[in-house]
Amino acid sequence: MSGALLAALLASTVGQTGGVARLLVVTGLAGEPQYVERFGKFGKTVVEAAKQRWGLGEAQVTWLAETAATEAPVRGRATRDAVLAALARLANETGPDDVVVVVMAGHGSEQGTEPRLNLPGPDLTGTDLAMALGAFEKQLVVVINTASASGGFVKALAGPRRIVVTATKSGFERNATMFGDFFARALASDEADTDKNGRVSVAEAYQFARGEVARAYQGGNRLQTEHAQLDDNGDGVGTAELGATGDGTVARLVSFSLKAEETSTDPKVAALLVERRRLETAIAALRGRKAAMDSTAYERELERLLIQLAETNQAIRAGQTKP
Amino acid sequence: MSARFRVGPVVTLAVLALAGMTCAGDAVQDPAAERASLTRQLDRGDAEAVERALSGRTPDGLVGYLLGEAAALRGRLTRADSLFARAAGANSPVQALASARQAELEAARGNREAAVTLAERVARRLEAAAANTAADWLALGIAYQILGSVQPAQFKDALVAYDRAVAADSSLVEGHLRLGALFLDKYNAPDARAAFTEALRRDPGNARAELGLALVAQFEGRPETASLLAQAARSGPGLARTHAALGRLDLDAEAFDSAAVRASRAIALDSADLGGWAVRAAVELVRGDSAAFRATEAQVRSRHRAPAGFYADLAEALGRQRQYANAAALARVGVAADPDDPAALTALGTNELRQGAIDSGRARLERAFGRDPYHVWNKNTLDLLDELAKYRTVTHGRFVFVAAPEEIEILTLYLGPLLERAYDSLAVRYRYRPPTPIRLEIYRRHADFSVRTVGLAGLGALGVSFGSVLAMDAPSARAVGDFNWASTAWHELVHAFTLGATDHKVPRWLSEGLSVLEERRARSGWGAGATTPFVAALAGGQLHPMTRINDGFVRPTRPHDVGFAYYQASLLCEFLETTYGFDGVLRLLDGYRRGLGTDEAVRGAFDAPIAAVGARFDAWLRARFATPLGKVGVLRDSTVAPGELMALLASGKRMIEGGRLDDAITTLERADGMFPDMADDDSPAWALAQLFRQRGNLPKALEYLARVTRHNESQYEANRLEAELRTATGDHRGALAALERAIFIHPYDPALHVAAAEAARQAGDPSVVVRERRAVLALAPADRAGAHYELAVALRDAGDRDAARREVLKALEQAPAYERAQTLLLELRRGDR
C-alpha cells in the first residue's frame, strides 16, 4: 500500500475512532539504580498521560515492568512471554481501525541482525514482536521503542498500518538514550503540539523528542550517540527528519488524544464549522503553493484567509456560548 | 611525476666506500678514522679545524669534498663550488656527491634552473649505474630533493634514497641528518625526531642532530626548544643555523636586542645562509629602522638571485609580531621574486586571510599547496575554508559576523549591540577608531578556530585578533562554564584598538593586559580574577617583574605562567591607569607606535625609569592582596605550600560531609574573610551560598552568590541559582541581570531565555522581552508557532504593531488553529490596546 493511499485511508478511520484505543507500556531490565528510576518515571509518565490526556481507562492501559508491582499502575512482569500474551489479548480486544500503541523503554542490543529489548528472562526480539503484531490485521499499530540499539526494530516491524519509531538509527548506537525521556514529556504536555490544534500527533511527539535530544547533546558539548528514526510508509527504512512527503505522512494523522471533531446542532454554528474547515483546507492548499508563488501575493492571501479563519472561529465560540 | 626519477628496483644496493682518502703523495695512517673525525668536526660547525687538518693536501676527491663542505659552512660558496667541482673529477669516490652538493649550492644562490639541471644530471647518471654506494644514494637523495622543488612527488624518492644510503652504511650519520631535515621540512615531526635521535645515538654530541631536535621541538611548540637550542649551540658554536634559530626564538620573545646579536653571529659565521639575515631584517623592521632594513635587503639580494624564502621567513616573523599587513607586503615581494615559492605563497595567503581577504588568501594557499602538497598547515587551512564556506555571514553596523547557520542568529542577537557599544566606548577612551567593518569569525569546533589561528589543531586560546579580523570559539565549541563568550569577544575587540593604535607594535603584555582590564571595566565579573595560585605565586616571588613581564606570554616555562601573565598584565595596566592616568597609558601606546623599546616607551610615558615604575607596581600589588597574601600559601617551583585559608577550606568541606553545617558556615566565613575575591568552584563564597540556600536563608545565599558572580565570569550554575532566588524574592531586575550573565556563558537553553523574557516583562523592560523572545526563536524550538506568537506579543507590548502582525501571521501560518494567535491577529487588526 502506498503511503499516500494509507494516509488517505487513515485520515478517515482515525478520525472516526477518535484516537488511541489501547496502550501497552513495556519497561525492561534496568541494571543500575539510575535506570530503575528513569524507566520507572518513563512508564509512569506515559501511563498518566494516557489516562489524563488521552482519556484511556484503567482497562485500556497495560504496563509491564522489570519488577511486577502489587499495585497499579504496573500490571505484571515484563517477560517476553508476558509481552507476547498482552499483545495477543490486545489483538482480540480491539477492532478494525483501532489505534494500538506499544511503548518500550530499556536497554537494547543487536545480535547478528536481530534487534532485542533486554527483559527479565529471554529478550524480546524483533522477530518475536513482528510475529505478535501479525495478529493486528485491521488495527493501526504504533510502536515506539526508546531503548538503546533499537534501530533494527524499524526493519523488523515495518509494514502496512504500522508506525515504528526507534530512538536510534541502528544497533550500533548502544549508549543509553535520552529520546524516551523527551518523548514521554511530549505526551504529557502541550509542548509538542506545534500546530496548536489541541492534539499531539505521533509526528509532533517524535519531532519534539528528536529536537530536544539534539539540543541536550549540543548543550552538553557531547557527540550525539543516538539518532531517532520513524517509518510509517512500510518500506522498513526509517527517516530522521520528517518531510512533507514520505515517512511522517501517517504519523501526522494519528494523535495521542480523544479530542473529537467539533460538531453542533445549531445550524448557524454548524455552517460556521463547515466554513472553518473550508478555510483550513484553503490555507493548507495555499501553503502547498508557497514555493511557486510571489511572496507578496502569498502573504497577502495568507493574511486574508487567516483573518477569515480567526473571525469564523470567533463566531463559532460566540455561537457556542450563547444561552 | 616523471618515471625516470623513481628509485627503481634495478638500482642495486652497494656498500659505501668513502675510503680512499689517501691521495697520491699524501701519507695518512688511518684514513677512515681521520675521515670520521673531520666529518664530526664539520657537524659541529668547526670548519677551521677541517681546513687546518687538510692544509697542504691536494684538494682532489674526498679531500676536496671535505674542504668544500668547510668552505660552504662559512658561506664561501664560490670556493666551495670550485672544491666540489674538483672533488667530482673522474674516479673520485665522491664524484656524484660532490656534484649533488654543487647543485645545492646553486639552489642556495637562488639559481633554481641551474640547480635542477645539475640535479637531473646527477640523478640520470646514478639511475643508469649498475651499482650505487652509500655516497651515491646520498647524492641521489640530494638530487631528488632539489628536483622536488619543481615536482613535489620527488620528495618521496629522496626519502627512499636517504633510507638506502643509511641501509648501505649504517654508520653514515649524514643520511640520518638528511632524513631528519627532510621529514621536518615536510612537517613530519615524529619521523624527523626519530631520524635526529638516531643520528645522535650514532654520534653523541652531533650539533646538527641537536639542532634538528631543537627545531622539531620548536615546530611542535614545546617549551624545551630554548634549552635544546642552547645545547646545540654549546656542541656546535660554529653552526650559523643554530644562532639564527636562537635569534628567531628571541624575536618571538620580543627580545630584539638579543635577536640582533644572534643574527650578527649567524651572519658572521655563514653570510650565505639567509636565516640570520631574516632575523636581522625582522628586528630592523620591528624597530622601524627602514634604512638598515634596505641595507640588509641589498646584502641578501647580492647573495641570492630570488630570495623568496628570505621574504617568507621575514613575513612569518612579522606575522608572529602581529604585523600582518607588513608581513603580507613582504611576502608579496617574495612571491614577486619567485612566483612558485611555496613558503612565500603560504606567507602571503596566510596573512591575507588574517586581514580578511578570504578569496585572495585562499587562491595563494591553493597555489602553494600545489607546489608543496605536504604542507599540513595549508591543507588544514584549505579544509577550514571549505567549512567556512558553509557558514553564514550577518552584518550588524560596523561588524561582520561569520558563524555556523545554526547559531549565527542567537549569537549576533547579543554580539551585534554589545560590540557596537564596545566600539563606541573604546573609541572615546583610546582616541582611535579601528578600520571597519570588523570581521568576527565564530567557530563551532575549537579545532577549526585553532587552524584559523595557527594552522594546526590544539591551540589553547579562546580567541584571536588579527586587527580588524577577529576569531573565537563559539560557546558550543566548549563545555558549559569553560568560558564567557561575550567577554571573549569584547577582549578580542580591544586588541583591534591596541594593535591598530600602535601600528601593530604593541607588545603582548600591554595588549593582553589592556584587553583583560577592559573586560573588567565593561562588566562586573568579566575578565580574569584573582585566584589562590596567583596569590600564592605572588607570595612565593614567582611572578615576573615588570621588566620581564612579557616573558610570561612569550617564554612561558611553567604551566601557570600564561594564566598568571594575563592577570598580572591586567593588574599592571590597572596600576598604570590609576597611578598615572589613562593618558599615561595612551602615551605608552604611542611610544610603541613610534617604535620605541619598552624601556624608552615607559620612561617617555611616565617620566620614570622602568625599574622605578616596576618597584611601585610591586608595592601596589602587595598592598592590593595584603589580606590573602599571608593566608593562601606560597608557590615555589610549581608546588604550593598551603596556608591557613586552604586548611580552613578543607576543614569546612569535612564539616559539610559530616553534616556539621553550623560549624562549616563559621569556618567557611572565616576563610571567606581572608580572600573575599575568591570566586572559583572551591571558593568559600560558593559553598556558603549553597549552604544558606539549603537552610532557606535566601538573603545570605544571595549575598554570597553575588560575590561569586561578581568575580567569576563563567560560573553558570551560580548565575542560574542567583536568578532563581532573585525571582523568588521578587527582584526581577536582579534576576534578569543574572540570567543575562548566564546567557553570556551558555546561550543555548531556551528556558533561560523564556525566564529572561519574563523577568524583563516583570521589570518593565519591553525591548529586552523582545530580544529574549527573538532568542527563543533563534534556537529553533520545537514549538515555533508558540515562539512566534510570544514574540508577537512582546512586539505589541513594545509598541511595534507592524512587526507584531508579521510575527503572529508566521505563528498562524504554521498553526492556523492557534486560537490565542487568532485573537491577537484580530486585536492587531482592530488596533486594540
The other form holds:
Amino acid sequence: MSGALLAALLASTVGQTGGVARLLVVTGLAGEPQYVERFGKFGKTVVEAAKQRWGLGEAQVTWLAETAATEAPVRGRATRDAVLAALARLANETGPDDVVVVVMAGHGSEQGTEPRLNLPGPDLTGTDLAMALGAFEKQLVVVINTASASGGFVKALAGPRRIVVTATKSGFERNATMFGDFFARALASDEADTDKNGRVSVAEAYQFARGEVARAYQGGNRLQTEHAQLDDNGDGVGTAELGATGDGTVARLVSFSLKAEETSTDPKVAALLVERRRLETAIAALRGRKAAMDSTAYERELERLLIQLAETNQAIRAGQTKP
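Moving from the form predicted together with its partner chain, what structure would you give for the form predicted on its own?
Here we give the lone chain, stripped of any partners or molecules.
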C-alpha cells in the first residue's frame, strides 16, 4: 500500500471530517420467523448507530430489507436490482477519499465458485457486487457480509481501497451465523472500543465479534461452524487473526464514532476539533503498528503525538470558555 494512500486513510473516519460517509444496509431473505426478527434487529441496530452515533443524516443512510416498509428506516425492498441501483447512486454522490460502508445480513450460498446473498428474486452474486463496486475508483469501500456461506465474497471483492469482512471462511460454512449480531453490537456500544478513544475501528469491531462468536460456541459446548475473516490488502486472501502487519492495517484506520461528535460555531475551535480527531486516529494507527516497530522509535512517536493531543485539548478548552 502506498504512503499516499495510508496518509489519506489516516484522515478517514466514518461520519467524521475527512470523508462524507454513506451507509447501505441490506437484509436478505429470512425464511423463518426467527430470522425475520433477527435480521430486522440487525438492520435497525446498525441504522440507529449510524444516525445517533456516527452523525449520519437521513439521506446518507439506505436500508433495503426483504419486505419494503412504508415508513423509515427501511427505504425499499432488497432485490438485486435495488441493491445495484443504490450502489450506483452512492458512487455518483461520493468523491475521492469518501468512505462508503455496505453491511449485509441474511442467508448465503455458493454455486460452483460463485458466492451469493439470498434476496427476493435473483440472488446478489459476488460478480454482481464486484462490478458495482468498480464504480468506486477513488472512494474507500468497506463491505461487511455477515451472511452464512459468505467467505467467497473476499476473493470476489478484493482490491485496492477495499476492506472486506465475511462471517465465514468459505461457502461450505452454510449454517446461520452469529457474527452479524455481535458486529452490530460492537457498532452500537463501547464494548469493542479497546483503546478507549470513543470510536470503534473496523478491526476492533471485527475482533470483538469474532471473539464473541468463539465464546458463544464454547459456552454451548458446540462445534464452531463459522470462522470470520478480513481482507484489506487486496490480495483476496482473508485473515482470521489480525497481526501487526498484513491484513488489518487499513481496518485499524477506519472507525465508527460511538457518540455524536463535538462541534463548534467558532471557526478556530472547529479547526482544533478536526485536529484532535486527526491526532486520535494517528495514535490508534501507531498503536496498531507497535509490534512491527523499534520500541524506542515507537515510544518517541507516541510521546510526540500525545503531547500534541494534550496541547490541542487545552486549546479547545480555552476556546470554549472564552467570553
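Source: prediction; values computed, not measured. Residue numbers count along the first chain shown, from 1. Rigid core here is just the name for the largest C-alpha set that superposes within 1.5 Å across the two forms.
Put the two forms on the same core and the Cα of V269 is off by 2 Å or more between the two forms. Core-superposed comparison between the two forms: the C-alpha position of R278 differs by no less than 2 Å. Once the cores line up, the CA of Q34 ends up less than 2 angstroms apart between the two forms. Look at A310: with the core superposed, its C-alpha moves 8.6 Å between the two forms.
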